[in-house]
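Presented as structure tokens, the chain that follows is alone, the form predicted on its own.
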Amino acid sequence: MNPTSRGYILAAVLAGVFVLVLHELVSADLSKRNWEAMTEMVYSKAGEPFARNDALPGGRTQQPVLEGVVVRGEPPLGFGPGPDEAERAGRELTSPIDLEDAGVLERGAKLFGTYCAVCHDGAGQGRGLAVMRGMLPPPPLTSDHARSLADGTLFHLLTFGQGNMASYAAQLSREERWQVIAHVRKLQGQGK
């Protein structure tokens, strides 16, 4: 057999294989699940955010947001942590939330119930379930001191945390933090 004939035979075999593969792809039943490769990636178990995880730093699944990380779609805040920055935020930040929108207050109440009531309780008195189980009680949100804090200062506290309160910037978007503040103002009798 001469080299030219071998080339034609090889080309014919490759063309036949190509046609068979193409036929399989075109005639595949799209209503059925395809053959799976690397199933360990398909069925990997997701970690719960607050669960223990010895494979990650700090021994937990949820990791802190690294300094300098900008959440997608949100520009840098322009404030740093600390009491001086909290005071500056109180002077410079104002709530963009429309308090006339009933949906805003409803969403703020739901977020407060999910993220804040565990420590502050539903009425903001600082007697939540975490406190009943031994955590130091937070100050009441209805106290004169809490009422006197500017909205921007409260936003800074939710963003960076203070004392025993952790930052909620990773859990709540900026808009959601403002909605929670609107709900706190309602608890204080200053909102709708």
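Heads up, when I say rigid core I mean the largest set of C-alphas that superpose within 1.5 Å between the two forms. On a predicted model such as this, the values are computed, not experimentally measured, just so you know. Numbering follows the first chain given and starts at 1. What changes on going to the form predicted together with heme C:
After superposing the rigid core, the C-alpha of P49 moves by 2 Å or more between the two forms.
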Contents of the next structure:
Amino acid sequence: MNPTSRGYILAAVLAGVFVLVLHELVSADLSKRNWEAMTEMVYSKAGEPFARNDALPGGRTQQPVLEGVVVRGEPPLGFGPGPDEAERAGRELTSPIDLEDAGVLERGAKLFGTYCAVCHDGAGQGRGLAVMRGMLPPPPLTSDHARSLADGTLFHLLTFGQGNMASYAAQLSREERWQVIAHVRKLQGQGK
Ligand code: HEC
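Could you present the same protein in the form predicted together with heme C, rather than the form predicted on its own shown above?
First the chain shown before, then all remaining chains and molecules of the complex.
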């Protein structure tokens, strides 16, 4: 065998090995991880929200929300915090809840048990577990004062908080806040 044909055979064998190795590495089964070249392009680097980032304005990774940006699925409420706005909410907002829908009251009762009873207790008397352990007792939800608050004012209270009670806007969607309010009304004997 002359040296040229030996070279061809060697090249053919190497090419064969190369194809076999590639075949092993690059699988047609997309459910398995493939061989990855240049992983920086496969996985982009995620910045930590509070880490410094010189590429962005102010050197901050997390940028403030632009003015006018609307959270997806939640159109602007049109109310701000504060007692005046709470009163306006009482005049302008009405509950979209259908009290004939038994499922709504059931969900309201469940949400109340999860988020409110820890302070207000299941009957709304303000003697929940947290109060037993030293938390400031809330006023009873069955008082004349609580009864006199309009649905919209309660919605404002759950959205923005009031005095020693925090906002529940992060825990409860708007619909859920109205469901809880329906349950509060039931506790007050005003609802069904
Ligand atoms: C961590 C304890 C705590 C939790 C949990 C809590 N509240 Fe309150 N709530 C309070 C306190 C304290 C007040 C009195 C607020 C103030 O200073 O005006 C209050 C006030 C209220 C009032 C006004 C009563 C009135 O007569 O002025 C309503 C209505 C109310 N809460 C409903 C709810 C509902 C509904 C939930 C569940 C989504 C809830 N609260 C969860 C502590 C709590």
